[in-house]
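Shown next as structure tokens: one chain only, the form predicted on its own.
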Amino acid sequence: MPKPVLDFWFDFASVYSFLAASRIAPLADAAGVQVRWRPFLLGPIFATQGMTDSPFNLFPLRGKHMIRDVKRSADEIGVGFRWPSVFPQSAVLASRVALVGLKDTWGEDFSRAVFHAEYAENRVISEPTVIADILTKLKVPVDATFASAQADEIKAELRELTAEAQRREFFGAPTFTTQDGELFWGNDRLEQALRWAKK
């Protein structure tokens, strides 16, 4: 029998889909559930809202209250956490090569090394050097995968991943959503997903 599928929906500027993608992997393999991680960019999803920056940034104490939520949460699962200086970060070059990434064996570990990158050693992902140190410590070669992210089909895909939320109407992330179409949005939502892919 096929294992039930997850979609995890993330983009590398939502903190939240940081702690999803620590932890999701062996708690799906604990639940027998396959997840396909599905980078997406909340930016433009945000702009037809009538937003021009993160709602953390737009909403001081909001902001201030979720910079201390996601370091209880990060401690509670083991994973280092630094509030990045630049935030948010474009999501764009590191969504593109993750989407190369998924298409071979590297792309989650890809993914995970980014979310990393960003939000425990303050690294900047945009920045292309910082894409290419992860593919060299992954082993990839980097001026291939570079080539193959500035492909007309990544582009195209990440554009229509990117439609495919806004047409569902996600408004955050990480986002999941199970083979019935049900929607599940937020890092803390992720074992109820689970389950209900599940069943």
Contents of the next structure:
Protein chains: 2
Amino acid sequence: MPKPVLDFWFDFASVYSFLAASRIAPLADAAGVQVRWRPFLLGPIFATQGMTDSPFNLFPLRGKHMIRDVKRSADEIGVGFRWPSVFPQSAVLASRVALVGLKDTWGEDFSRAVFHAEYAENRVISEPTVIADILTKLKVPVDATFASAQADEIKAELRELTAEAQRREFFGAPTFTTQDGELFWGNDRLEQALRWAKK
Amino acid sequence: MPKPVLDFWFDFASVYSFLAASRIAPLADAAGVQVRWRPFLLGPIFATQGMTDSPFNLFPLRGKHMIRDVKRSADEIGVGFRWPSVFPQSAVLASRVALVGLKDTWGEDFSRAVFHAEYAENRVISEPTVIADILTKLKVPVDATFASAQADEIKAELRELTAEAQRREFFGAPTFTTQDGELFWGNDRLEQALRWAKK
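If the one shown is the form predicted on its own, what is the structure of the form predicted together with another copy of the chain?
Let's see the whole complex now, leading with the same chain.
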């Protein structure tokens, strides 16, 4: 019997997507659920809802608390965390490269490495050199991958994933969706989403 | 040795406070933590932050999802849930009565019953008859309690709790605070707050 599937929708700009990406693989393995990684862009979705910046920048008290909150959660799951100098960061390049990798074998490792660079090492993931470094460490050819990532097909795929997120009325990231159309929002719902996927 | 203490700050208007109130007692018992119930009013705090309504009304997609989200969580913890016809509801009367009860023995049972009336039975908790019904079921004298709840001392206490919440930069409910000043926001952080309180 095939494993139940959970779609994991993330934005590299989203710090709670970083937490989810850091812990989803072992939890899904333990639950016997297959995860499909789905990068998308939250910016156009927030814009449609009248927000022109991260809600964490728009509501300063909440933003201030959020950094403390993420630090505590990162400590509990044992991953490094350092608030980046630039927030939010453009995820377009990283998302396109991730889509290339997700058709190959290295997409998930690449995605985790991007989140780590951004949220543990204070690197700016919109910079091609940062992405190139990550690819090199993963022994993925840089130039060919950059060329693939700029192909019309990949650009269209990222646009389509973002459009699908918008059609399905996403309003934040991470978002988890099950095959029966259920939607779960936030790193805090990962366990519940996995339980639902197994029903 | 005295038990470690966790302060549980809730607003009867807040649906995630309802979920936290429904599950905090057994979790705190199991953790060996003493919980102090602290009603406060979120309205003045939201107003200071430029919000004139519940964030769930201000951001419709999130509000729509929230109802589904609460339903799933209520199902998992085994409590009834029905989205109320009136949202948010004024918590002033219920909070004052709760403060009277929290100085006596019936404050927590009363608070849970108020949340249940509001979020499982579609009753309007700003109506004195609804509060009177709850008191009667708890065998608490209604008239004397209403008189106590309108005393200046209790009114001042609710104002002071709300002012304290504002000074401590709360931005939502429920909020949990530990004796060393750590702040946790949201029903999802209850377990983490209990772990922290025990450190």
